[in-house]
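Presented as structure tokens, the chain that follows is alone, the form predicted alone.
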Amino acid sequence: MSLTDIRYDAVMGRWEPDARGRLLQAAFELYVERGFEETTVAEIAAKARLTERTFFRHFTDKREVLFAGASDLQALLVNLVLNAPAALTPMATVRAAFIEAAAFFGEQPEFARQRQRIILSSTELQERELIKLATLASAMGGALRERGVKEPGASLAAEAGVTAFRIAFDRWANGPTQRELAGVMDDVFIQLRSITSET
């Protein structure tokens, strides 16, 4: 290895571990400092001491930094729905899946709260979030249909569950930091059950 190679590696961080994690951290810091719209991929890569090419190996664009975990969350929720006890009603199945999946966010609460603040600061990101939530509802509705739930019950349960999740997540992200997401989510699902049982 030449001296030029050593210098290049030192500057660009080519051999340092966890490129994805460094890109995430750099992007979040820049989005908070400068705003999402004002931050470029080049700036994210430079702050992480990586190349733009490395950025695009991990993310399709700068928006996807904020939505990178969406497919993992969807896979988790679909799996929880498919494997829920057969005796549960469709709505109870969706509720149980979301409450169990709350740990997905609880492991890094400040990261999740910061992500929420960044999304709320941009109309473009809010639109992308709604698209991701619609995709999630569709996938969960499909999982309910696999369990034998007929339409429109499967779609109604999935859509209502995703709406309850969105409201609960917003309350948790903007509420007292000591509250667990699962508890906030449970409160919202209880309110949903109360409203739908009104005559």
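Numbering follows the first chain given and starts at 1. Remember, it's a predicted structure, so these values are computed and weren't measured experimentally. Here the rigid core means the biggest group of C-alpha atoms that line up within 1.5 Å when the two forms are laid on top of each other. First, how it differs from the form predicted together with another copy of the chain.
In this comparison between these two forms, the chain bends at a hinge between two rigid parts; from Met140, Leu66, Arg95, Ala84, that hinge is at Leu66. Fitting C-alpha atoms of each rigid part between these two forms shows the smaller part swung round by 17° relative to the larger.
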Second form
There are 2 protein chains.
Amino acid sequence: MSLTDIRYDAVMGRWEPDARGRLLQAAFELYVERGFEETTVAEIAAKARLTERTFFRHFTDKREVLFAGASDLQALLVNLVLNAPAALTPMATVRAAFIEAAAFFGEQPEFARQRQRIILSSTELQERELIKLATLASAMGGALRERGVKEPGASLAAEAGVTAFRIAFDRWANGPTQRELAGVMDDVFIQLRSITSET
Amino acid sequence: MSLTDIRYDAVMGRWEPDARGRLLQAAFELYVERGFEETTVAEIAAKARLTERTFFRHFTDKREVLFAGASDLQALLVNLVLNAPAALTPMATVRAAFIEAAAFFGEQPEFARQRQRIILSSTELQERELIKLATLASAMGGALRERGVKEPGASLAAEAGVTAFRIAFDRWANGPTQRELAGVMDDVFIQLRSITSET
DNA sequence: GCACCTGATGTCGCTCACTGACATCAGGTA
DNA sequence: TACCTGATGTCAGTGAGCGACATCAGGTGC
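May I ask for the structure of the form predicted together with another copy of the chain now, the form predicted alone having been displayed?
Following is the full complex, with the preceding chain placed first.
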């Protein structure tokens, strides 16, 4: 018996609770079972015992469901940058932030991997992921600027960090399960330094 | 009298020539005049004296019109990487390729800037641009691998190069007109090296 | 207890991007 | 002359996404 089989009981309020959560779960399950493009918003809504219109009140579009955690991750990383020891260089700040944030995914590695598989299956979703990462880089660049880093250094450090993160994440998501994300990221950041310093 | 006012003459073949070119121009003009999101594919087709269906035979979607040159740019950059002097390091190879390719845009700076303005006005278009750049990075990474560069160095060099290119391009497109793109790129690549090497 | 308000959901009708199937027909080819 | 080909047109969809209005349980003020 899965969670969606829990039936609604007349004792409760006017509506079955947690509409957003039900939509999240219904969408994720359907994206896994049938694929993203083959899944219709009407199907997601039906599975969550809601209407299509309600889906669009909770998520601006069909893709956003998969990026519900993005703003939390961004807030976390921005805070890590803002609160990093003042002595750190921009690049070290960004790197430390990402390595600490690795726990964000480490908690549910299976979920993270499955989500990544879905995203890889659809160009539309990859586009959305890229713009989320670009927004993230922009926010981290802003945080660096608040620490007094000038342009274009702030943007470059943030963008380079996001790039390293992305490559590390891909390797981790598709590589052997036992490897820790933080460790992969560490390697990639080291490689980034060595590759960019050779002129 | 603009180019679109040239009238079709009964002397010619069954169809007015260069449907694709007419669609390109009609779309660009409408995107500039009315904005991307406010422009309808039907309007573009009408302006080009074609039907909506024909638009979709030439372009997979409404956004692709603005990225018609992307594959040429990619081919150019990949070739520059493949044919670079063997002695160059990966990062120097990528950097040289981008600086040479700067001429690609330098030829029509006004067009490039206007196009960039359109893209900046729409999230959808930014998404598409990001995935084009990601594809470009992937292709350049492949070219580096053919030169014997190992992973993740190849991907990192390509991605870092694309990042520098993107930041330089933004600065160039929004900055003072007289500045040369190649010069801006040179600066940004130098900054990238210095920022990533501080640990 | 009653009237009122609020906010989450439902209903309806619409626009527009995009697609598949089939029709048309000028120009080249056998 | 008969046929074929390829670019275009026509038509009838599907599905995402949105605006406007209706519903109604639960809280609030009195």
